[in-house]
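Take a look at this single chain, the form predicted on its own, given in structure tokens.
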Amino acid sequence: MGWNLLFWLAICFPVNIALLASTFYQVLILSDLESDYINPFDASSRINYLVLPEFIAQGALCALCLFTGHWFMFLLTVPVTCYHLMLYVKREHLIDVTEVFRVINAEKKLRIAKLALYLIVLIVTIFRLTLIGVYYLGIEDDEDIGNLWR
């Protein structure tokens, strides 16, 4: 197996998969409490545990796709990573309990842009994850696929 796919398949697809899911649970916990189904506290304690580890996801998928080679993906990322950096450096980047009700409409619609972005980043992991498998699937020589997409 190469390391084109290895880097797509165990690092960048479970990444991706990992970044959705913690803002699409964001996204649900902020309907809930725009429905008042939860408290503010139980909402800003759930959302603010996540924040950090998807930064530092966010972050660390950025830096390997720059470090990797891998362009589009990296120039396709790196608006969010430097957002989450600007938010970090502010302090900005946890909810207060006391103003979640001022702030959840502009909460809620960074966390769908949000969304939106990661999901076409797994798009692109996918399609670019199933065109390499296809291209190491129908090549037999180690020569011919030095330079796959880079």
Second form
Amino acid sequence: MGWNLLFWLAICFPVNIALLASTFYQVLILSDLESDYINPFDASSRINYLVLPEFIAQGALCALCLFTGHWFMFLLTVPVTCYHLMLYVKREHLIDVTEVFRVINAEKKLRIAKLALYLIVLIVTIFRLTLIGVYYLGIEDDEDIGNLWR
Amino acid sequence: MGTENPARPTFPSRPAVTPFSSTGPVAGSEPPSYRPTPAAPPPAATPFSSAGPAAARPGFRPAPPARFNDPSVAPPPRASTPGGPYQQFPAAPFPPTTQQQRGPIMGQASQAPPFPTSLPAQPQMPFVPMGSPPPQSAAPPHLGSNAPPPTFQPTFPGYPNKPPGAEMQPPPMHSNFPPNQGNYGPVPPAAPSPFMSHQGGYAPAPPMAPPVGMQPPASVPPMGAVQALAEDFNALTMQTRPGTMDPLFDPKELPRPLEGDVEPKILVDMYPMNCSPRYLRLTTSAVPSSQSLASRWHLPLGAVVCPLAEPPDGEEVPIVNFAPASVVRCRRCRTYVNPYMTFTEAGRKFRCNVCTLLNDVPSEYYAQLDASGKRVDINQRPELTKGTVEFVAPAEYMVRAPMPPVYFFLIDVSISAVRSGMIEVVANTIKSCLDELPGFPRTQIGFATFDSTIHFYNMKSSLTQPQMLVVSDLDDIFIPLPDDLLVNLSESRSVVETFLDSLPTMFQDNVNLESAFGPALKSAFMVMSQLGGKLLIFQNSLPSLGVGRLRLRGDDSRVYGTDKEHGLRLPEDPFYKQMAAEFSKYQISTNVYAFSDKYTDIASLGTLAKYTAGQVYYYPAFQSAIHGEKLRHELRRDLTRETAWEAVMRIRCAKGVRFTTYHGNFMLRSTDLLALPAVDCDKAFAMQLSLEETLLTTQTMYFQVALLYTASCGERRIRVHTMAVPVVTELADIYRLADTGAIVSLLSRLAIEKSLSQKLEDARTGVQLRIVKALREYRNLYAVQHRLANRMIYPESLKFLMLYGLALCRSTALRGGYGDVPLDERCAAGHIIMTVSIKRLLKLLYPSLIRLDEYLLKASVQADDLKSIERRLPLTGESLDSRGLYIYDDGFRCIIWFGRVISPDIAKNLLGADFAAELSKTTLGEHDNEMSRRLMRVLEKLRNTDRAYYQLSHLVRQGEQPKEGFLLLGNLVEDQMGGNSGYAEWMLQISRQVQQS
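Would you mind generating the form predicted in complex with its partner chain now that we have the form predicted on its own?
Complete assembly follows, chain above in first position.
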């Protein structure tokens, strides 16, 4: 049972927070760019710096969910992973500084959608974490609840 | 006004005058009379009333009636229909001939014979264009003034001009005439007629005697409202013989833009203080008032800007210096002061025309108002009377000290470059231009050459000979001498000249095949990044070493027609895009000259020019003996034309409208700021606008283009073009004010961009679809009042749109597929379309074809009697007579076509002794006889009309295949050729699709 807690607390939660933060930061930069607070060169280099780490973290999380048998989490994250993979294979994952204003709206929408999804994943994570925490701390004897939320 | 302040008149007027007189030298070059039209109304007035003074002609009058002249001529002189009140109409316009014709046809309607009798008359009166009413007719005020019974119109919306005789016509069922449309024209055999004659077994081959279904003008008030517009349209009967695809109309009657580009004049009359259309043209000179209206205009809505267009001789853009004050601008929307700003409160405040904010007039700029509310100094202030001015920008418009003009040359010296002779031509041309480079004495210049290594040249002024420094480590580029590679031209003049003299011989024995283009580019960037400037790249082979190496692609015909096709037209290596972005960031503009006879991947190299406001020049299979002259002229033009450095451009407009997409060679620095490291008079930029608010409440929309740049002399300047356009509520008005040239320019840029993400086929279909949609919408405007079966109607303003659409689909950039155009040429053509101005584009799409032999053979011609050769012919094979000599000129090259049975005299005189030899090896040179000199004069004249490109002449003889095919016959856009449809067929396709709604 310790592994489960470790999974939620030490891996899932921080990775999720990081993904959320990075996506939020990217959205922020894009809207800054739109309102001309930042030039496109800086904006795209800052975003591009974050893109690959985000893809890797997200993919790793998804794979981990699959291998540890957390099916619900896996199903929640797998569409994004596939999308990331597709972008990467088509070499469209980085923001192209020369064309950034042409794609800015689409990129922003995409990131806001991702933000929403990451938020849902985070809520699920917190929910499970709480339950498991409660289970470990207080009601260790109550086997039923423990099994229910494994 | 202003009387409440007695102190005013004396005190502030002084400062306003002094700065101006102190800047005398600057403004002194201008003629003092800036204001040709003092009657110009205050800008804040409604557009209609401001149009009033310009409307010298009686405004509201139905179209002049029957027009028997050629369709292409301008509307007939107004004087012919005096006064034009309605009642005169039926009587005046009907010439006796009409009556005579009408008689027989009506009498024998069911018989065949009348046809021939009526036919001869028809060709002379094709599309009777819809007697386009004067633009002012939109103005309601005129209604009352000279259209006596305004209510008359709504009563008979469809029959405004119906002649008295028309009532006696038999009902439509057994008439040959379309009874509707208020026909007063003499050519009744409209839609139904040809068809009926067929059914009646009217045998005598109609195609030979085409029952042309040209419609007379139909003058229609579109909406029944009181201020009904006298809107007209052109119509064309589009029918085929039943069961076949043969058109039943005469292709000769289709409209052709034989006059070339015509700039819209309407706005100039309405708003005389607008900038000239050569700087800014809108696709329609009106802004739709609501989003729903805009969505019904299916053509692009936007503008084409050519900020530095060359003014005609004798006209100069006034330069205004506000020093010591800053440039006068609106506080909120940052609009520059312009003729449409109104001054109030005794001249202490001015109201911004764009955002209507009341601003304070800076004390240095104060001037009193006269009785009519105008500033007393208005005649000394060009910025208040002219749509185009240049402001001298003070220090707050600079991020750094204004840069000097910088030219850096990156020259390929591998074996293919040596063999083609390119190096010699380039070196000689640069040398000859050294005196004319702009910006003396600050101009800086530098050179680097490359093959498998990179060679720099130290040209320090203290040296007598340039020193060559070779860098062979391509992975870790460094600059051997950071300071002396880019030198001041006037100081190092002799070293530069020595270098250019020795450059051709230096590498003449070079056998190096490789090209380290990418590393060379990087090193050029390192040299230039301090200052920026212009980088001219002369590339003769495919980059093969180091970063940015490219591979042969594009020879795979299987890719065409698949989803991967567009990839060939995109840069292969992201290196080029990154470099382009870096170049733009450091104010470097790149011009690419490509010369290879093999594949050089213009798609990748062109990216460098695309994002840095550069240009691509492509000389396939360059040979100095043949193409040298072209390169010499174009390089010379590139080096000597007036250039604006480190520029940014922005186009502003009032709230409610926003420019959304931009098309051309530049990089966007922010959502609406175009970064142009170097820009010149040959570049145009297109942009599309969209409405942000559902309904516009203003009546006039203002556009202001501002180009902030460093002039070659080192002064920072702002060039401002201001334009006012009316906001309209009727779709018919938008169509009436449409500008085909600007629409075609935007459409072609959109199509080229589409070809970068989709198949060529899709790009072509896209063009056709937009035209169809637009015409369908237009048709729906009139379909209610008129029976339009089998007729294609289109506004007068768009009569050439269909042909230009066809020409665009058949242009080098979009035509055919794999086998039709080599990939490099296609990409280069695409780059040209993305940069050229409207005029040049239209010439490229529909080149001129002129018959020359008559002029050459004429016994005695005055030296400058070139008028006779200005008659352009339709671009069809039928125009070519095998006894003639023709010249085909698309602005980029001339093709001289020798007919098969041309008189040997001409050939001998023009080509010299070897006139019977194969023409591909012959070049045209001047021979010592009158005929040859005349031809040279003609060519000279053609070249002088547009100096941006040099028209190299190619000679071709009739029947000389395949050369004739791809040089000329394939470019005759009206002929059916291969899989491409001809003009008649294209019109049929469009007309059919329009009617399938």
